[in-house]
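Single chain ahead, by itself, as structure tokens, in the form predicted on its own.
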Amino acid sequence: MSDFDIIVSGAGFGGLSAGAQLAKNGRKVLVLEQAERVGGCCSTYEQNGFRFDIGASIVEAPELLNRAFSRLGTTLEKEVDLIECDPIYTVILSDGSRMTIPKSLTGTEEAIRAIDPRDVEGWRRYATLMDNFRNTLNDFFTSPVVRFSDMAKIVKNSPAMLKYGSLFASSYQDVLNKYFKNDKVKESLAYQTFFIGLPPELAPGIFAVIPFQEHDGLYYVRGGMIGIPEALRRCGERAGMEVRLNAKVKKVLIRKKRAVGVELSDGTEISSNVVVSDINAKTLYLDLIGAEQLPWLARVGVKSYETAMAVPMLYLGVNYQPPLNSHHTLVTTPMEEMNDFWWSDYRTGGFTRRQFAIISWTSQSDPHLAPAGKHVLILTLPPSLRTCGRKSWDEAKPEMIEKYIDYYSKRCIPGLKDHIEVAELATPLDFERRLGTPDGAIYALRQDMMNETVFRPAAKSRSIAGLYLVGASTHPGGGVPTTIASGIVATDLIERYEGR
């Protein structure tokens, strides 16, 4: 008899979402997390009285989160204290001018009008298109796409999706060029492609829905982003789920092509009827299972996946109120610069002098994240590989902290460098070491059209019975709401295929 019905490897959003739901359904569930806290890339730590979010800094599409909590017999509103962010962000354009983007669609229309009245009509047509398009996606994020027939079923249940085939066949850049004329307006809407880890010319056109969907509301979690995974853990533990921290899974145990448990780094073996993996799919299949356990075609497929881009994160504790006006400030660069950066700097492993960033002023939303009169700033910096030009990130880190602070002090946060109390830089190499994400890629695998839906590693393994995947590696991809949705997908598949 197995020790547990379900073992979940990884206490990120996907793992906690699936684990809590399966426990609620009466399964005996153990969640194993290699780190000292839950949440993975969406977690929070404290230093010198300042609370810093490790990666994720905002919540959007809360209805997807609420679907998971409703399955746990509660609601997102009851379990997590969300603070609405309005304006949703400020944009500092490459020429130094600024746009403040409110939640209101008409308010955003006026911000666009101030730049170029010609693009007001384009904004209206774009907003109408995206409003209709996102309404066809209600079941897309929580439906399995293990086989092509699953995708066909989604389209059959929502035939209106066929009207938007051009969005699947075009790029994000194509969509912006179709609806907007002014380069500054397009620049203000282009940064979001890096939210999925690709430049505008490579990002699928369907993701051009993001700048519109943000107007449904962006939210921050009081106390830090760890509040969401902690809430999922709390709900799961109420249903009997067990969570063990500092418990690294070294190996998934396979017997007769079926997952039957795990071996921990200390040699402990724990058996189960089903294993759920919330770690990078390449690491899972190639390291924890072993390529020799896979059919030859599966081996080729797994090895062919490219990791998603990684970004350095600069965590700053300051002793003044920064001259900003939004929880999020986007420091942008023109679309063509974003594309050129991808090929000239990022893909070649060079160091970029072109700076663009997300500045998260989290203590503006929740002052309790910092000591009285002080503030937290977190900068999501230009994507980078595991090296910083010709130096390793370990070698370059002290120098780069100073360079980043000096640049952003001059460009967009006057006075910053004179008010620093805490300055820490997390590099792609750090994320790889701390979170176990290859190359530091927090979205796990690339998210272009050939790496989405049925082309992504399946939530129900095609090679190993009793093995299920959640998190950024599988459908519907990386991000807070989508990784939580992956837990819904895996739960439904397990309940369908795994007997009691």
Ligand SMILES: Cc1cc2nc3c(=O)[nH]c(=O)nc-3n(C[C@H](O)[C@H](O)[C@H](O)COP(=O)(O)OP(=O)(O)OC[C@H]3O[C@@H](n4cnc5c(N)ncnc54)[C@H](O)[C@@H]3O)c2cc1C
Second form
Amino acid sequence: MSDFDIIVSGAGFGGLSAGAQLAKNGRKVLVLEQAERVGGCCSTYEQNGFRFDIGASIVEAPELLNRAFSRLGTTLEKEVDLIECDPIYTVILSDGSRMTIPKSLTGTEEAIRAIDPRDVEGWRRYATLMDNFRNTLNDFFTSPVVRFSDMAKIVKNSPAMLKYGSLFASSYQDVLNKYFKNDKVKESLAYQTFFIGLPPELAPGIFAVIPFQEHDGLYYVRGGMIGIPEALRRCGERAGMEVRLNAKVKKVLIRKKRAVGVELSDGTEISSNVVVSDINAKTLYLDLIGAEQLPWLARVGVKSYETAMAVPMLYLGVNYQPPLNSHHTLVTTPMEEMNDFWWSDYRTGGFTRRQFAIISWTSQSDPHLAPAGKHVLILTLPPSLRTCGRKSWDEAKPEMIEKYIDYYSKRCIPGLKDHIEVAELATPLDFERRLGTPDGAIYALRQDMMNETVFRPAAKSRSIAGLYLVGASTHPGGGVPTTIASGIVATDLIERYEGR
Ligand SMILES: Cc1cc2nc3c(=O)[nH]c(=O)nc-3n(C[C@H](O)[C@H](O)[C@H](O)COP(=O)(O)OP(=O)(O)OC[C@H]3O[C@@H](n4cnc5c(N)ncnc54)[C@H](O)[C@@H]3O)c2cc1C
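Return the form predicted in complex with the ligand of this protein as a structure block, the form predicted on its own having already been given.
What follows is the entire complex, opening with the chain shown before.
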């Protein structure tokens, strides 16, 4: 008799979503988290009276979140205080001009018209295509994709998907080039390619849906982004799920090719019928299980996965109202330069001449995140490797903080430099150390077409019985809504294959 029906390693979105649903289904669930709080990449901490989100700062596709909460017998609206951001962005283009993108599609059409009237027709055609396409996506994201036959099943149940085959076979850049002519318009729509961790020429065309889907609503969470993982935890605990913090899993215990529990870093062994892992799949298979437990082909496959990009994050507490006009400001660079950045500056590291960022002015939406009269700004900076040029990130940090503040003061936030009370930089190395994610990768593994769907590590392990994967490492990949969806996929697989 095992201690638990299910042990979940890691209290990120994938782990909490699966753990809470399985508890709601009557399973005895234990969630083990090595950190002192839940949420992983989507969490919030406090310093000198300012509350900072450590990673994710944008919530999109609330329908997917709602699917998870409705399985927990509640709704997203009841559990999480979401604040809608409208305008969804201000874009500061590389030539210094600004473009405000409202939630309304017709308002966006006018913003495009102001740049180039020729692209209004393209925007309309793009919006029509994506409007239909995005309706098929939520089912795709919550369906298991373990074998090729699963893909065939998805298409059979949703034949409309076939119409969008070209989006699967093309790149994000191809889609923008097909519908838009003006380089500034393309630049304003290209930044989101980094939301899936690749430059426009490498990102799959299906993700060109993002700049359209954002018009369904872009949200922030009152009190900070940790509000979503906390809500999943609360729902799970109501159903009997137990969460242990500061509990690091050292090994997944395997007997006769089946996962039978875990060993913690203090040597404690806990048994279970099923293990669910929210840990990076490479770390899971190579360190926590051991390559020797895998068939040779799986060993080669796991080793071949490349980690996704990482980003440094700059957390600023300031004692003035920043001269911005939206919760989210995208500081962009031309689409071709995003590709060039990927092949040159990104590989060499350091302070790159092509700077681009998301500026999240979170206290604009929720003033309680900062002391009265003060504000929180969080900058998601250009992707980086785990070293900073020739230096380690630990060595380079103080000089890089100064350079970033200086640059963004001059380019788009006048006065910033003179009003800083708190300035912290979380580097890829910090993310690796704090969250145990190799290279600090924000989406675990690379997300091009050859690492998606059946090519990504499977939600139901093909090598180890009783082992299930959730989170950014598995289908449907990294991001807030998608990792929550991965918990739906794993729950359904466990209910199908693991008897009581
Ligand atoms: C800087 C940054 C910015 C981002 N911005 C956005 C955004 O704006 N919008 C968006 O949608 N997505 C964003 N993302 C991506 C999104 O936050 C992640 O894809 C998602 O939160 C990952 O969820 P996950 O379930 O994979 O687990 P993770 O968040 O990776 O959590 C895994 C958990 O497992 C724990 N853990 C690791 N090893 C062990 C162990 N051995 N034992 C026990 N516990 C362990 C970790 O401490 C962690 O809590 C961002 C990510 C980062 C890092």
